[in-house]
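In the form predicted on its own, a lone chain appears below as structure tokens.
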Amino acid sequence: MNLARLIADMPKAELHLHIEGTLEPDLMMALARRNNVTLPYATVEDIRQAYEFNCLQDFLDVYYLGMSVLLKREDFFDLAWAYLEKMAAQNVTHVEVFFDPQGHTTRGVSFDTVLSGLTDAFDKAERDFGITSKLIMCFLRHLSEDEAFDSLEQACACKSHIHGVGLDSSEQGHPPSKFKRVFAEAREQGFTPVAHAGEEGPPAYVAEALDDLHIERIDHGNRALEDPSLVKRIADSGMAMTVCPLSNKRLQVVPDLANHPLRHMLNAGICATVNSDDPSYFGGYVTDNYLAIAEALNLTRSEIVQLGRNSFIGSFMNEADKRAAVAHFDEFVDKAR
């Protein structure tokens, strides 16, 4: 089996995906019309042309504008369902998905509207496709810690539907330590903590996420490789790192994928995984990310297999489900020789 076929066919988990970042231009336009929302774009092609970015903030400006079309429970269902249908076609069997309630509640959309629409879709995907899922609520780091506490309070009423809390949005100037108290409370309430760190921020932000937020998985983490002691610490801990190659390229974090540090992560013993981040905006879903980085780095079969296996090892499945998923993955790989 050639490597492209192996990537396409092998079971996969996706651990770094912002559901709002799956809003395709045609769906954005359709929801705008359905909800009588005026966009600064006349056509779907105009929206596609706006999806050109030079940095994280350029992307976020368009990203938050796109959110304006999401107003009703059915909108959030349609958004998530479109993503989940794609995952079924790409042999993704488990997803751990970020959502940004503050991006909606600040617009007057209720927390319940957001969450209920998403859970409707994820429940249906498990019934129809066998895709299991966990939702991770992110705090927007450019907002205040007090605002994060408000979101956490709402999440506490929905613990059965929200597995973890994360930290995303503009990294520069908003260190993880800004949210130390809210993450402490979130852990006390039983939520699993993760955080974006070391995408545009320095290696110190990764260390802060570990030391101040006590995260259990690192999202992005590229710049951790600038600090050998930090790399060793992450590798020794067995903690997963959710890497997003096409996102890194489009946001100029790694302008040339041939220079991407993913192989260095694997060689250092880090449990690196491949993910799509905001695929509508960055040009590819999870399989596209595997294919792009495999070609750019000339990854070997064993490296691709390790990345696929890591996607399940690094997940927040319970131990029995994780063992079963890894065994299923290994069985596929053995038969695919």
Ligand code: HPA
Second form
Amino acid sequence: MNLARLIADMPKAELHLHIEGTLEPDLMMALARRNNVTLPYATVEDIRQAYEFNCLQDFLDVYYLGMSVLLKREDFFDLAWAYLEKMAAQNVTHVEVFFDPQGHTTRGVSFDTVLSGLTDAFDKAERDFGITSKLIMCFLRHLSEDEAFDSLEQACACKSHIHGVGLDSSEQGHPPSKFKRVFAEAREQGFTPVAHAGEEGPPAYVAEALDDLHIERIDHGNRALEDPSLVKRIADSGMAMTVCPLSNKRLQVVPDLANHPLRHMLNAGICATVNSDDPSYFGGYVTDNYLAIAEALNLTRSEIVQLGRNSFIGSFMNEADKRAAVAHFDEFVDKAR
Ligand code: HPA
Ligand code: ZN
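Right, the form predicted on its own is done, so what does the form predicted in complex with the named molecule look like?
Below: every chain and molecule of the assembly, starting with the one above.
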């Protein structure tokens, strides 16, 4: 089987995906019309033209603007369902999905509206496609600790629908330590902690996320590679890192994909995984990310298999489900010679 076919056909999990980052321009336009929201774009083409980013903040400005069309429960359902239909077509069998409630509650959309629309879609995807999922609620790190505590309080009222808590938005100047007490309370309440770290921020932010937030997975983590002792620590811990190649390219975290550090991560023994981050904004869903990085780095069959396998190993499935998913993956790869 050729490698592009292997990538397309192998079972995969996606572990770093912001549901609001799957809002495609045509759905954005349709929801703007449905909800009478005025956008600063006249056409779908205008929206696409706005997707030129020099850094994370350039993207975030456009991302928060795009969210303004999401107002009702059915809008969140339509958003998530469009993503899940694509995942079914890409042989993605498990997803762990971020959502940004503060991006909505600050606009007057209730936490319950957001969560119910999303869970309607994820429940239907399990029934219709057999895609399993876990939701991870992110705190927007440019907002205050108090605001994060408010969001956590709302999450505590719907624990059965939310597996973990994460940390996203503008990294520089908002170190993990700012949310040390929020994460302590979240862990106390049973949420699994993760954080974006080392995307633009220094290696010290990755160390802080480990030491202060006690995270169980690192989102991005690229700049950890600048500190060899940190690399060894991450590799020795077995902790997964959720790498997003096309995002890194579009946000200029790497100069180009040929210089992406993914192979170095694997060679260092890190459980690296491939993910799409915000696929509507960065030019591709998870399979597109595998294809692009495989081509740019000339990844071998065994490296691609390792990445696919890592996507299940690094997931937050319970041990029995994880064992079954890895066995299913290995069986597929054995047959796909
Ligand atoms: N980084 C930080 N915050 C985000 C991202 C990201 O890549 N995507 C959505 N929010
Ligand atoms: Zn992200």
